[in-house]
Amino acid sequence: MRVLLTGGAGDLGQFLCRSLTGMGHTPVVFDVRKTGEASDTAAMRALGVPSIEFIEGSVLHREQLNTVLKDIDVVVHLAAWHGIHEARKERDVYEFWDLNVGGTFNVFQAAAENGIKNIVFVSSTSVSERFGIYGHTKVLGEEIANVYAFRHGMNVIILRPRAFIPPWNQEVYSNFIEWARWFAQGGVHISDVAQSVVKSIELLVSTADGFEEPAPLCLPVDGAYEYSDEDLANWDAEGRGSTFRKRYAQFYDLALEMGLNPALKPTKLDISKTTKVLRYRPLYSMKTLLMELRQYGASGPYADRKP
């Protein structure tokens, strides 16, 4: 199966390339930039798996999109400027509009013109910040997805992950500890986001007759938690850091040593629909993080990974 990944040279696209080739599929990476993972097909051929195809280009180029979408089975639309670009003022409102709104329209329209029915659109929990620049573009992107699902009978899954920039992205996180302090607030690991995308693809291709209703499935994506709902409702009722100590007593001193705040209450999303529909089971949790800190120290398990 040929899966088009718009913006596939980014962090999530690279992760998906590994997952999809491991399943025997062919990722077709469509991006303005090349990466080693996306362009080096020789190693994949040596492993006996389909090569990763790379096409240099932009979702802003309509004619090129129509060419790229020939012989594609599923589109995974990733290309976007993200919240970090707004927070750092690295992109202006016009750039957000052009890529996140115009680019999303181009992808859905080109898919419709090429008879493609299966699309995964990676949105964001930032739709709750609809008056922000980034959040607004994601709201509009989801509206485009809704329109094309109804107008063209497309099977569309909208995923709403919370932020998932990986710890090895040194443009955002200077080290593993900085990422760990962010994750401790309640987060999702990029590996779990990739899992949600793969399971979305599997659902789309297994639903030959389409969804029962001509509307996209809209599913939040969060990480795994050892904390129960009762833990969160009665957070630190027995004193500062008591809930953390209840779940991670063997890691309490380590957390303090590494600069984590045991009293920090994480936010947790309701992903019951996601787990039911996709059979999504997030694997990376606070316990996973703490085990990595104990094994690898402050440098984390990705110290030797190229940014």
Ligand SMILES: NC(=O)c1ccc[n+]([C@@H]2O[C@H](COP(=O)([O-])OP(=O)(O)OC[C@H]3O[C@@H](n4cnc5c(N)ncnc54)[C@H](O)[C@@H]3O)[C@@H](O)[C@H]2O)c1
Second form
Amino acid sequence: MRVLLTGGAGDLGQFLCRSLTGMGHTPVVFDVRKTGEASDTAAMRALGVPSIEFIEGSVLHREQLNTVLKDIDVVVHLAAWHGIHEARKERDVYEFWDLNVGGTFNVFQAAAENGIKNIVFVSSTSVSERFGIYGHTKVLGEEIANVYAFRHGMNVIILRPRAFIPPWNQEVYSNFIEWARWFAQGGVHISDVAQSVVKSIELLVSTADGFEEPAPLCLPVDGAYEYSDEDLANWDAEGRGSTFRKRYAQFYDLALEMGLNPALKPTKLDISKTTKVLRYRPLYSMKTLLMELRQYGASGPYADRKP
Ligand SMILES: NC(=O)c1ccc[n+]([C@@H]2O[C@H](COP(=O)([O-])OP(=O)(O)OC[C@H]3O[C@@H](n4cnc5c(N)ncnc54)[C@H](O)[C@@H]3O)[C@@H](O)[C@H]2O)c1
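For comparison with the form predicted alone, would you give the structure of this protein in the form predicted together with this ligand?
Shown next: the complete complex, the earlier chain at its head.
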């Protein structure tokens, strides 16, 4: 299956390239920039090994998009400026509008013109911040996805992950422990977000005749938690750090040593619909993180390499 990844040279796209090739699919990366993941693999192709195709281009370029979409089974629309670009004022409101709204419209319209029925649109929990620049563009992106699902009978899955910038992205996290302190507030690992995209693709292609309702499925994406809902409702009822100690007694001292705050109550999203509909099973949790800290120390498992 040929899966177009708009913005596929970014963090999530690169991760997906590995997942998809591992499953025998061909990721077609469509991005304004190239990365090592999307390098020319003609030799592998000659050997019959599934490989990654790279097309340098922009979702703002309508003619090019129309050509690129000619021989595609599923589109995963990722290209966007996101929260970090707004927080750091790296992109202005026009750039957000052009890529996130105009680009999303272009992708859906080109898909419709090419008879493509299966689209995964990666939105964000930031739709709850509709008065923010980024949140507003994702609200409008979802609106476009909704209209195209109805008007063109497309199967559309909208995923709403919470922030998932990976620990190896050194433009954002200078080291693993910085990422770990962020993750401890409640978070999802990029590997789990990639899992949700892969499971969305599987659901789309197995529902070839279309969903029962002509509405996109809209699914939040969060990570795995050892804490139960009761733990969170009665947080630290027995004193500061008591809930953490209850779940991770053997890691308590390590957490303090690493500068993690055991009294920090994480936020957890309700992903019951996502687990039911997609059979999504997030794997990376606080316990995974603590085990990595114990095994690799503060520099984490990616000190010398990306996974
Ligand atoms: N990273 C997060 O924490 C997070 C959280 C929730 C949702 N999301 C959403 O997930 C998606 C992927 O995020 P990511 O972290 O991989 O982003 P990223 O910034 O790592 O990658 C985005 C990619 O889009 C490409 N791009 C920029 N302009 C383009 C254009 N005109 N045409 C084609 N490609 C273009 C960039 O070169 C980049 O490779 C985005 O839609 C984002 O809004 C991200």
